[in-house]
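In structure tokens, the next block holds one chain alone, the form predicted alone.
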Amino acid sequence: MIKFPDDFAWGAATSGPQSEGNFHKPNQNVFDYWFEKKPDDFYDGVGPDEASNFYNDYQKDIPLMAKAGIKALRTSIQWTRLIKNLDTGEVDPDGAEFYNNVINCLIENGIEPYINLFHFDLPVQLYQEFGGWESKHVTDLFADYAEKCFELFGDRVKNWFTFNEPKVILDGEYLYQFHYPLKVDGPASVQVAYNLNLASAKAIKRFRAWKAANNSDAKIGTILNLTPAYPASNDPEDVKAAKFATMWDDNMFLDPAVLGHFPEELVQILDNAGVLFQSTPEELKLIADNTVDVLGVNFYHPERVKRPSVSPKSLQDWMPDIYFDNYEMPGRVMNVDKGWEIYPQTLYDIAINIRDNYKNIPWFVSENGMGVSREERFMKDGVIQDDYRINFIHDHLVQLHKGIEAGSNCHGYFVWTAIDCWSWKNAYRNRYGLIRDDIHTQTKTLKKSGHWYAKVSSDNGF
């Protein structure tokens, strides 16, 4: 039997904007706004208005999560729900009451709250007024908001996270047009990447001051989606392409968060291309002085690349993917519904990389899961028979355990997700939950994987 460490956290992850619904918020985020303007951009015309109705159902949903073996829940506070006045940071009392109630309900049901501060859901007002994350002013407003969260909820929350998948903000908003404002602007994405690292460091600095003043034992981290790039071959040009892809996709956030600086080679490449971010010595020192206590790693699929078919020296608009082309490995195992390769061994490779190159920092798998469409086809006797999800989680846990046995300092696994959730532009096309949500009736029931995960959690292994 495979056993995990005694203090291993068996959890699940979700987010505010994907679960709560848009009920009674004093402000709107970029997805609320986008859906209001162009509902047809969303799968089946389903937006974030209701989502999984967690705002109204949390008192029933949380005990159901406990039945699925979830002992820790990572969710996020919506900036647009908690803060009434985005310029002054004035708190909305109803928003504060809601999150207090959710945190208390989690604890009452034996579930440890892991609270993330930002999950793609920028208040649209901050984009319209300041350009969103292109503006360093917004990084200060974020730090103000973060400080309010520590003050309001820090007496019960011991695990804080500044951002979820900041890299996806670049991809969706500034490169590949799957998040509002749907821009294609490579140089802007570089500055946004820097500003997100700066915002995280500013929030961590506020956290450390709050922690010292309150004699707290809480910790703070960030959550990064890591997709190490494998070269298509051992050809030096393929290896070079993979090195850049890993620096851009992973190390641009991983290095500042853990090591306190940006990768030197990446900085040189960006500088030579004339797209390096604007920074100051004071800002870089702030980043260096405010690294994370713990790292959350979201992992779904590897990245495979080869040398670019067109040289990056060609006359073309700068984009990060001018340095590599994607490579589709023949014979790969796929989650066809999502279009992602399934390769659990990468989780072992990530574990060893963190052990050897990132101070063996305490870390946990903050997301891992399988999204499948039309799950009703697997319904039998009223239960989704999602053996494919069980196999996916099992195979990744085997590789994670191998990494832990090799000395990597991993202390938890959080499946994505607890209850089927709204997935941005894809809405409910693919379902990820251990718990099924019939979105027409908001009836929620455990899938086969929920029963299986409960036993794994109870046994601390399998």
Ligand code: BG6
Second form
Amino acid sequence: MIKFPDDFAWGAATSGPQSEGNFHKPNQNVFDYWFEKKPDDFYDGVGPDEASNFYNDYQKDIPLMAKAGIKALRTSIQWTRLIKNLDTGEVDPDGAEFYNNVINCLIENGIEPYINLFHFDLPVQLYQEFGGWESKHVTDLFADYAEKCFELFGDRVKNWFTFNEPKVILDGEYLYQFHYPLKVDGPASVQVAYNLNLASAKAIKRFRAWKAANNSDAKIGTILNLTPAYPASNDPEDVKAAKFATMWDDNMFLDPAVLGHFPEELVQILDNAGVLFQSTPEELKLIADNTVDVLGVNFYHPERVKRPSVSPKSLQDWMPDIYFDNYEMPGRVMNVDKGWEIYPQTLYDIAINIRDNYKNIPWFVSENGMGVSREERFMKDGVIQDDYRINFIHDHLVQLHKGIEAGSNCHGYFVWTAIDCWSWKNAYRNRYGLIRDDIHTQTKTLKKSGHWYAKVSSDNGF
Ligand code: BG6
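Beyond the form predicted alone, can we have the form predicted in complex with this ligand?
In what comes next, the whole complex appears, and the chain from above leads the way.
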């Protein structure tokens, strides 16, 4: 039998915008706005208005999560729900009451709240007024909002996170057009990456001041999607391409968050290309002084790359992928619905990388899971027989356990997700939940994986 450490957290992750629905929100985020303008850009024309109705259903949903063995839930506060006036930071009383109720309900049901402050949901007003994450002013507004959260909920929340997958903000908003404003602007994406690291450090600084003043034992971290890049071959050019891809995709956030500085080699490459971010010595010191206590790692798939087919020296607009091409390894195991390779061994590699190169910082798997479309095809006797999901989670846990045995300081596993949720442009195309949501009736029922996870969680292994 595989046994996990005694204090291991068996959790699930979701986010405010993907679960709550936008009922009674005083402000719109970029997805609310985009859906209002162009609903056809979303799969089946389904937007974020109702999501999985958590705003109205949380009192029923949370006990159901407990039934699926979930002992910790990571969700996010929506900036656009909690803050009424985005310029002054005035709190919306209904928003504060809602999150107070959710946090209390989680605790009453024996579920530890892990609260994240930003999950892709930029208030659209801050984009329109200031250019969103291109603006350093927005990094200060974010720190103000974060501080409000610590003040309002810090008496009960012990695990805080500044961002979910900051890298995806660049990909979606500035490179590959799957988040509003759908820009293609490589150099702007570099500045946004810097500003997101700065915003995280500023929020951590406020947290530490709040923590000292309140004698709290809470911790703060960030959540990064790590996709270490494997080279297509041992050819030095493939190896070089993979090195750049890992620095750009992972280390640009991992290094400042844990080590307090940007990867030198990446900075050099960006500088040579004339696209390096604007920084000041004071900001770099602030980043150095405010690293995380804990790291959340979202892991779904590895990255495989080869040397670019066109030399980076060619005349072309600067984009990060002028330095590498994606490589489709023949015979790879795929989740074809999502288009992601399944390769659990990477989770072991990540564990060892954190152990050896990132101070063996305490970390946990903050998302891992399998999105499958048309899950009704697997329905039998009213239950989704999702053995593919059970196998996926099982195989990843085996690799994670191997990493822990090798000394990596991992203390939890959070499946994405508890209840099927709305997923941005893909809406409800891919289902990830341990609990099925019939979105037409908002009826929620455990899948086979929900029953299985409950047993793993109560046995602390399998
Ligand atoms: C993760 C995000 O990377 O992927 C989630 O943090 C998202 O917010 C999940 O829902 C799955 O994405 P998709 O597009 O397959 O539903």
